[in-house]
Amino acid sequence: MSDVLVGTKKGLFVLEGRPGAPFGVRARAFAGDPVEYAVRDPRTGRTFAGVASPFYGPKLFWTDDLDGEWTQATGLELPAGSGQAFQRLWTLVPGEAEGQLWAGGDPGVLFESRDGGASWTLNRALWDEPSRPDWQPGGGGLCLHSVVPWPGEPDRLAIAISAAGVWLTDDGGASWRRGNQGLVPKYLPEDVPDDEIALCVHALQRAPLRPERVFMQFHGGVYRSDDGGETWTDIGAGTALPSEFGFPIAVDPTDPDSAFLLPLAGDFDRVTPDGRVRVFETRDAGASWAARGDGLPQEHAYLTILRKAFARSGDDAGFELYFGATSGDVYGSGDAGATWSHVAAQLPPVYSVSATG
């Protein structure tokens, strides 16, 4: 059986069931309550809601039992003073020592947790790096919402941030390097200035097999890097793809060559090109892309995926791959993006989709 935590703008579902027919939902939290994002720890089974409020802003729970309790993390605060407040968690990620997670939310910040994400402290480099003034929002936000360990090396790790770019720290986040060497940013005039660039990163993902090698979903562009976020290769202009703008970018756990993206239209038009929902893959590492929509809606179908409504689960050559929608349907493959179903249908707005195998 899998898992597959779904948040929406009505609170967590989670869903269980296996590929290739209709999942059920096996429990639901934070009712009514928009769920930013969702997420389980494969290490210890402990899993992460990130819930948003209007009122009383971001919070984090987590529980080791989803038909339990859920208690509140501690920690995920600005610096008292500062004139700004934490607004939106966007991403979590386990880290590679013990115990260690990351999080990454508005305003571009980055927090860390060394005892399982219970109690988080604010990375202070990043919080304090002097070309922060100059950062600017992206459309939803200053937002931290890439978080990219090296296996096997907890002091290395590469970050996004809607529209600040890359970043990069070797010594553990205690200092930190841009990263965004061969960034085309195609929607300004070629005239703006270098430093006044906003470089709009929508998604990170690394090759676990290959570190050194991280693919890119830009603000219209798809991107590969081989130098572990050094410098970047346009892999997306005159392929096959539709288009070259999206959110999410998956990859495939057991092929450094090989990736998957969703396309949307453009970004005045963010739905499914042509009213067909179709995965691209690439598995020669961005020469060339290939649609997988067996199972998926080709006809009248304009559906819009957000930046963390994209996950795949498993390890091997099967691993599953799933999204969602702001339609409220989301679909599933169990045989790596060849053949989809629909795991569920009729639910809230969909912001982002974990899976576990």
The other form holds:
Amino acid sequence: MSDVLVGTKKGLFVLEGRPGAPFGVRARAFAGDPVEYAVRDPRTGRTFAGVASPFYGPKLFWTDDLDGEWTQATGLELPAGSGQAFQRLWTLVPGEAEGQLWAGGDPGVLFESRDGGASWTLNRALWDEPSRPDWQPGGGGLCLHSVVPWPGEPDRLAIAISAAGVWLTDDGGASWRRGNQGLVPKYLPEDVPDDEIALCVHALQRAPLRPERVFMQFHGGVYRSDDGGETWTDIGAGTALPSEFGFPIAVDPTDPDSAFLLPLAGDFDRVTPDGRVRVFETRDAGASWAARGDGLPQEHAYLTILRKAFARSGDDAGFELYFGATSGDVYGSGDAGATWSHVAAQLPPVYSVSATG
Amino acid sequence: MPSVRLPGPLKKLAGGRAEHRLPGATVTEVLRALAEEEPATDGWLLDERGHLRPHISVFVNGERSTPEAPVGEADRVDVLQAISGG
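With the form predicted on its own already on screen, would you show the form predicted in complex with the partner chain?
Below is the whole assembly, all chains and molecules, this chain first.
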């Protein structure tokens, strides 16, 4: 059985089942509140949920028992006197050291936990980054949405912020440097000076078997880095992709040349192009892309798939893929994206999807 | 001391009690005292800057009020979720 954690506008849904048939609702939590992101740490089984109550502010909760109580994590706040408040949790990722997790959020902040996610500490080097006053928020806020650890090396990390670009560290976050060479913001005039460019990265994923390779969905562009995020090569332009715009990206854990996208029509029309829902796959590191739509709606289907709503489950050839849409539909594939089926329908608008096999 | 009445979701965090008597000369001071007396509520009404969260409404003796409003010994502060959202 597979578990899919679906964060929605009206709470967390834990779906359970097998790809190929509809899943059941195993549990629901935080009914009525927006759950922006939920994920399970596969090392401990602990489940986390970022809840953004419009009344009581953003909170992170965790539980070791989906049928039991949730506990509020501590430390997800900004320094007193900064004049700013934590706005939203965007992502939570297990780190490479025991008990280590990373959490990213708005306004462009990174937190680290060393106790399995119960308590958190703000990464001061990123908070104090001198260029921070010039960072520009994207449409979803100044969101730190992607954290990609380097397998086996707890101190090496790439993160991405919309719209402050990619940042890299080799010392566990004690210092940061930019990793944006080669990115072209086609949404800005071509003569805007480099140091003023707002780089709207939408998502990053690292290829587990070749950690120096990172795939990126950009705001109007698809890129690949083969040097850990230092430099980037355009792998979207001139391909069969119907659009270079989209939000999430996924990778094949067994093949560093493979990645999956969910293109939307464009930033002017953020729905699946031509009323067809298609996952696009590359098997040659982005040289070519092919549609994988078998089982997905191909007529009159105008879905919006948000940044955190595409997930992989599993680390071997039997991996599964899941994505959800603001329509309340969730789709899954049990054969690496070859065929798809409806996992759930008529949920509240889906903000995030994560999965554990 | 002024009294504070809390909405349902906060009652559970505040020791299961909806009504609390707390020290303070303004609405904000009273809510800060609540967070000190009931630490599980810390950050739920006032953010880390000490600002009242934007979709929380406060009433003093039945009149819509502001975080800076003065409160007296016999006053009652009602904390409500604003009528908003979708």
